[in-house]
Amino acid sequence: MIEFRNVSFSYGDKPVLENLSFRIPTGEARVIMGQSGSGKSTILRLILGLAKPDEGDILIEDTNICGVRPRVLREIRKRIGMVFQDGALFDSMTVGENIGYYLLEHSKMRFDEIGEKVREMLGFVGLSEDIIDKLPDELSGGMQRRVAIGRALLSTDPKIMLYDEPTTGLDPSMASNILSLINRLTEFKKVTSIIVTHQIADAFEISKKFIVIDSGKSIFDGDITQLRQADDSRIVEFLKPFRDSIANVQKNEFI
């Protein structure tokens, strides 16, 4: 579904990405991991084609985004969704007219069909129809979460789900909530997900395969027995913090 091969990429004369190269199948989850700077959401810009990369190739279902048309680069946007650390709402749009927003910009549906479609969202990502017509700002950060999440479903009906810090600013039971949504779309819609994060904890309740990224290079690409088994340095002063979390993953998988 998603392939980069030997990226590279630059923000003028400073490297971000160098010589990157992973490959996430249909229908898995994978988390990106690394410190601040790293590069984890230039990766997401680039699956976007917000920005094109100094080198390598980046192929999405098979087609190579690097130089293709933008009407062609528009047709595969269609089928992604974006999730952004804030939410990224109107703030000046009710939930519904945020959740309905592409329905009601790029299709021919009655109102009052566009209004079934979102009160079906609304129920699928957990949130009741009694906000339908609340403004962003008078939602929790966890719920504002969760319409972004559903504006994207029905935006394009996505095939790819990109999240950038999905939980970030939550509280706990907030950061589940949206954690066993992500599950939900990978198991029983069979998105393909990638989320960016730093925080592990959250990362091993979505996936069971990470990438970490360090100063714009994959350093680690694989399972949560292959992370913990790692001697390289650098993942070990990242991960120090979390061996708890790590021991207690492979401790629930083992029972």
Contents of the next structure:
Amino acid sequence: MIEFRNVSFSYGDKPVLENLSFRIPTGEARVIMGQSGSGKSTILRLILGLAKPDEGDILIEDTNICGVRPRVLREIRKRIGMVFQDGALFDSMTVGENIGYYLLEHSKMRFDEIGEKVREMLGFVGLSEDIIDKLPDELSGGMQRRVAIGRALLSTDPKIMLYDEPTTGLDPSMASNILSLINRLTEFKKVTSIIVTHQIADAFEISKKFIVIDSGKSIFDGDITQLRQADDSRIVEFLKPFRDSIANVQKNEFI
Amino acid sequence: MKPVQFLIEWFKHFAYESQRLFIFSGRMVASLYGRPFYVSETFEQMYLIGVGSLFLVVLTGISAGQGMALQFSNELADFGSKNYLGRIMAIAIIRELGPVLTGVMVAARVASGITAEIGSMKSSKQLDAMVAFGIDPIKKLAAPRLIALIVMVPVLTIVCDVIAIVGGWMIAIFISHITSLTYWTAVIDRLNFGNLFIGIAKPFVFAFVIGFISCYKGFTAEGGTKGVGRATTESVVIASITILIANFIVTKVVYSFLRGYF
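Rather than the form predicted on its own that you just supplied, could I have the structure of the form predicted together with the partner chain?
Shown next: the complete complex, the earlier chain at its head.
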């Protein structure tokens, strides 16, 4: 379970989040949407403890992570997997070293055991073993994103997965592969997922529930039907270019 | 903006940055203690800093030593004191030129590399990824580099000293026509505790200066590629200036406490 209670955050004098509250039950996926610069990625940074809120509480599995000791925060992070925007792969390490990074750093497993786990993970995320010795720069954007997902999964067997713009910059077929991988993780591994995106069409493929952020404030928290019926001018304006996508989702649900 | 206002703002910024650098340096020193120890990263950095800078330091040492010996031998000849060339070379090289030239050269080559590497890792969110995986980036990235600098800058300084003095010896025998025995006797005469201590104390201090400033600038780089470029330039400039200032302070302090050992 992840819960934000009246969270406010600012970079210097610039407010980013204002009085933000939401709750995501265990095992559910929630898409956070909003325009660029609306504070979406900051929410993920706050959940990971990479930044501290100015006000409010953030609860992860009933633990308030605001003000906890670094050691406690490290333990909480072990239950969270994060896929950063553009992957954030370690560019001086091979694909194998990237995926096995956590095990190399924190476990006492032998190299061949880690290698085996890395190969399994490459298969799980739909990548060939041939790329294990390649550097991230030698891979396509979609492959990099898959490696990043594999790295996050192999790190800690996470109970929570955070995705920051997982499909941005990918072609439609590669984006579709990434979305189905996220769906597979949510359904079969029962992980709580937060997906930050401004790609509305992708959002509808991943989750049935959405949060819309505008200028650091939550202006919507609900499902697709409520989203379609929302009359807040900011939501209407935000969704205007995606009316067809919403209509298609509705149609598919009735079928 | 009025000049006075500009000065006030500049001093405020300077004080703020100095405070942040001081706190960051404290965290770097603290990260040297306790597990995990990144041994392979430390040796890799020692190789990159030590072996990578060797050619530059040798070149600097030989040209500085020969240039100085040539100039001093001409001046000393006017007073009939050419035999003192080895003495002057030993004092000037070991106390001042060796440490400062090596420090500035390493600052130019290594500080830029450290800042650029860490800065671009920050810019591409690799540092955040490290934190997300429960790894302290200061311990993983900054501590190995600081240890490598603490070990390698004094070693490089000794190499520079030796090469510069050998360069002076070549001038002594081939141009100034001083015998090897005279030159080396004068050099060895000045290898006393005071000169050797100051010659080794300075590179230790310079290693900390280069390590603190280059890592701080890398970890605080902002503004994408342009910001990393700016941080890299600032890192080299600030490290070089701080080395020159630290050189004077170390000289003054050591002279105050070890006056009788020179």
